[in-house]
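In the form predicted on its own, a lone chain appears below as structure tokens.
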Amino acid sequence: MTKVKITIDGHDLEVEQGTNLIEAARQLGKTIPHYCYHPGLPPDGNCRMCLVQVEKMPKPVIGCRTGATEGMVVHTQSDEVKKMRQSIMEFLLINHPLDCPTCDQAGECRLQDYYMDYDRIPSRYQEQKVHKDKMVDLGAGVMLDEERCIVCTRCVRVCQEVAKSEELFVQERGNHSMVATFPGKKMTNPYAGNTVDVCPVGALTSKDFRYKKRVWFLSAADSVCQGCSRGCNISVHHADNRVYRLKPRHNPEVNDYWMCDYGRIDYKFVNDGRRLKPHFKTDAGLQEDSYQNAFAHLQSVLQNYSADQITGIASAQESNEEINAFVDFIKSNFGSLPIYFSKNNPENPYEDDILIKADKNPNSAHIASKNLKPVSEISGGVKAVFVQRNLSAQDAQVLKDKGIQIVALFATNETNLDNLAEVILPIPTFAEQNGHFTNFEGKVQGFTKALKPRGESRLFAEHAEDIKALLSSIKKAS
């Protein structure tokens, strides 16, 4: 691409020819205010908030649709520009309701931010505001407050450009314009949550998150979605050791600015009050107890098998680090048998050509790199197994059919194996540890710890040290 030299507010820089002025200014750390423009969508140019002055041009231009050319001199902070922004803000606020204290967007609303930056004057509008519906269910978990909408059309373009659907449009004209679905229709596309993400005001809100927590109480941790093998980059928004929402994090090589709605709500199990504690099987069924007693029971079970009868089943749901620790433990302490793997394997998994993959595991690629075998190929010499996370229904049935004992299950929540395992030991969720997933393209992506591990959860490596001690005591006793 051809490079051109331009000047913005007295600062010289070199950018690719045609770069819009909002993005050019961003390279200098400057923000040209905007509503309708989004870097992941085609520019629309309807809000006019990004007006700037360019020398030798007869009138102000919009930054989102003005490309950089050689020698261009741009002014983004002149008195005239500031006056234009103030006028745009006054225009947008004519009919906007003053309900910030009850608006779920408060704290991350550009209308609030830009009012404080460029307006700060009392309204001169004395007439009755135009009133519209305050709670419109658009479908797909999205609620619309028509009075708050500034008709930036970001949401319309998300449906058109990202979800490849035509579910939203703008109806009516003038100050009666509003975003809507077609009569009798609801949004059903699996990317509808992105319309909430891009809404710069409080018009679109998520049913899942609305009125759950004020955003200024939330912290964010960089993470990776574990819903499928795409590995969308996300932020985990949390407070009080609880996850409140997941939002997409920009990565142009993986998910751009977006994520699907399936992954967006794939955090509920982290907050689940039924998170596991140490358990072991008794004649009366599973019994919750201390780690000490659970390991004592495990020791008694392991004494029934020789080392060459035991192996492990790793999980494609776990991080690279946890898989490595599990496989290394099995190899170093048993070793003579192949090690196996299991995946989340739902029937007829949904896939599209946008983001969603049919493989509903975040780490199938790393499992493949370890040369493990599928449970369907498990050999007759296996009498007992350690299981990481869970098993698919098909794999669990294989163990039942072959009479293979699950001596220890390492899991976060209740699973379909609870009544089959002799001992259950709790491990942390992805939100409670640092680690990496390897996506279907082989990209290794890191995620960071957002929460403290719940209850008595421990990483597998910690469990492994205690189990090694058990095995050592068994050998000495024999």
Given for the second form:
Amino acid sequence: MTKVKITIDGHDLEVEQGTNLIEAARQLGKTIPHYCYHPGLPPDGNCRMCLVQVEKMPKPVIGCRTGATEGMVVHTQSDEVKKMRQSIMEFLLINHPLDCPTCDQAGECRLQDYYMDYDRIPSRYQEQKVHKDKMVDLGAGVMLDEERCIVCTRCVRVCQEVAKSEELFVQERGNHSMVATFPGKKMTNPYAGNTVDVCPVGALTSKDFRYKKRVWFLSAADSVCQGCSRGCNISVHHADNRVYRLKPRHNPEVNDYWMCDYGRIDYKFVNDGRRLKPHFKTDAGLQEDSYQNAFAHLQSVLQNYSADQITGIASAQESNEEINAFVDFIKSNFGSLPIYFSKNNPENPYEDDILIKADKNPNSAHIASKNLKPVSEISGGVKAVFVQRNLSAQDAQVLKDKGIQIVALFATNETNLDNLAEVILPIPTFAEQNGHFTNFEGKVQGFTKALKPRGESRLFAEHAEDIKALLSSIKKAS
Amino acid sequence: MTLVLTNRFKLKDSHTLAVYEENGGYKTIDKVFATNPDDIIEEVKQSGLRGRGGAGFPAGLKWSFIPKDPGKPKYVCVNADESEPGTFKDRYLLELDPHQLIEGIIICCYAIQSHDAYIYIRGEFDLPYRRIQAAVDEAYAKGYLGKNIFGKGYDLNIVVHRGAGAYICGEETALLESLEGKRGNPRVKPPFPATHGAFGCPTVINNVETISALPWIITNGAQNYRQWGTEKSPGTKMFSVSGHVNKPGVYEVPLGYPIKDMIQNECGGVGGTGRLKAVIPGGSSVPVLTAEEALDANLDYESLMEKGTFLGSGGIIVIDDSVDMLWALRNLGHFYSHESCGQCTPCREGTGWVSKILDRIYHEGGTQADLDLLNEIADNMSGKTICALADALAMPVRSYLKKFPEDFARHIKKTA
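Output block for the form predicted together with its partner chain, input the form predicted on its own:
Full complex below, order starting with the chain above.
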């Protein structure tokens, strides 16, 4: 690509020829305000907020669709540009309902932000506002408030470009224009949640998140989606040691700006249905109890087996670190039998050629690198197993058929193995630890801790220390 | 008077192929196909023919921007979406001489070496649609369209495409979007249709009147065409005159013709009260002229530019002194806010706002601040949008307020 020299507000810089002026200004750390432009979507040029002045051009030009050419001199802070921004803000707000107190977007709304930055004058609008429907269910968990919409068409374009779907369009004209689905139809594409992300105002909100939390109380942790082997980069938005929503995080090599709707709701297990304390099996059923009593029970169970009858089943749902710790633990304490793995293995998994992979495990690649065997190949010598996280229904059936005992299950949540395991020890979910997943392309991606480990859950390594102590006391006794 | 475009209008069954051919029609075809396409473009350039849709862009120059060998089809689109208030000339060309248009299309297509043309016709046009479609069918039947037209070894298809009732689809890029089956929103330019037009291919878009002038120009030569008009506005133009005149209608006159003569001679003088108040010279979107300005103005591109307005589409609206200019402007406000496509913020919101303020002043009375606000909104709308629709309301707003302040003052509430 050819490089060209341009000047923005007196600063010289070199950019690739044709770079739009919003991106060129970004290289200087400058923001040219915009609504309809999104770096992941084809530019449309409708909002006119990014109008700037370019010397030798007769009229103001839009930054999003003006490419840099050699010697271009751009002004983004002149009085005329400021006046244009103020007038665009005034136009955008005359028919806006100004219902910020009840709007879920408040706190992350471009209308609020730019009003403070570029407008700050009282309304001069005395006429009746255009009234439209405030509760339109577009489908796929997306709600539309037509009055708040500024018709920037980011959502229309995100459906076209990302989901390859023409489900959204603009109907009516002039100030009656609104985003809609076709009559009798709803959005069904599995990327619809991205429409909410790209909406710069409160027009599109998520049914799952709306009215649950004011956004300024949320903190964000960089993370990686564990819904499939793609490993989309995400932010975990959390407060009160609970996860409130997941948002995609830009990574041009993995997921660009997007994530799918399956991944987007794959946080509920962090909040609900958790195994927060140790459990063990009694005659009266599964009992919640202290670590001390759970380990006492584990000790009595382990005494029934010799070390060469015991092995472990690692999980493709866990991090590289947790898998390593588990495999090392089994190898160093038992080790004569092969070690096995299990995967989340739903029937007819959905996949497409956009983001969603059929393999619904975040870490199959790391499991593959450990030379473990699938549970279906489990040999006759195995009498008892430690199980990491969970087993697929098929794998659980294999253990049942072969009469193999689960001595301990390291679980985040209640599972179908609860009644098969002698002892259940709580471990944290991905949201409660730092770690790495290796995606289907072999990319090792780090995720960070958003929450404190919930309840009494502990990383496998901590459990392993205590179990090692237990094993040595068994050895001494025998 | 024999002129260029309307010579056959008075003939019985002028819309039929038989009458057209009996009166000089399709006589230029042999000459066209014996000429180098570039020489046709040169001839049109020499004639000085300017686009009759409103912008007045030189037609030959526009054609010369079409890439010679783009490696993909080239298209010609005829803009028959005539919808500017006060403009009704193209409908007569479509109703009364559709074969003249078809012959023009053949010339234009040959000149740029296109084999596919579209006539995008306003959806509300019923008789014009039936006439042009019948004429296209006749031409196909006779071998004047389709494969190997006139036995010249050249293929050419014409499709008549009806619009669905949006003013904005007369804007050439909105027309293309609509033609492609999309919502009729104007496109951001550049790129221009000459390189990225219909279906992403090089495209010439010209108004019905522009294309209809081609057979005469090619038959009689560019220099003959220049016998009429001025140096920069050669030839003749059709004007649709409406409002307060005794004989409203469509008149073809040489460019440069005085407005005064148009009203007095062609239109039988000012109607209504008989006292002229204002003239809109080029369709409702151009700045208005006062009576004094109008009586001193000529109908050509540069004279009207000097008066701060435009020749536009040639839709002349004559207004007598019974008209309240605020009422008239309010009417335009309704029209342009209804017809805004709604994609750009200043137009979507500005046209609606202007319209509502004018409504309020008209019904309840307003304040000086309202008038200042109208001017400011007009400024904030102009020159900041994808197409010219915002300007099409902003220009009347500013000119009406400036030139007829007394009509607005009358609606100002006395301060309490």
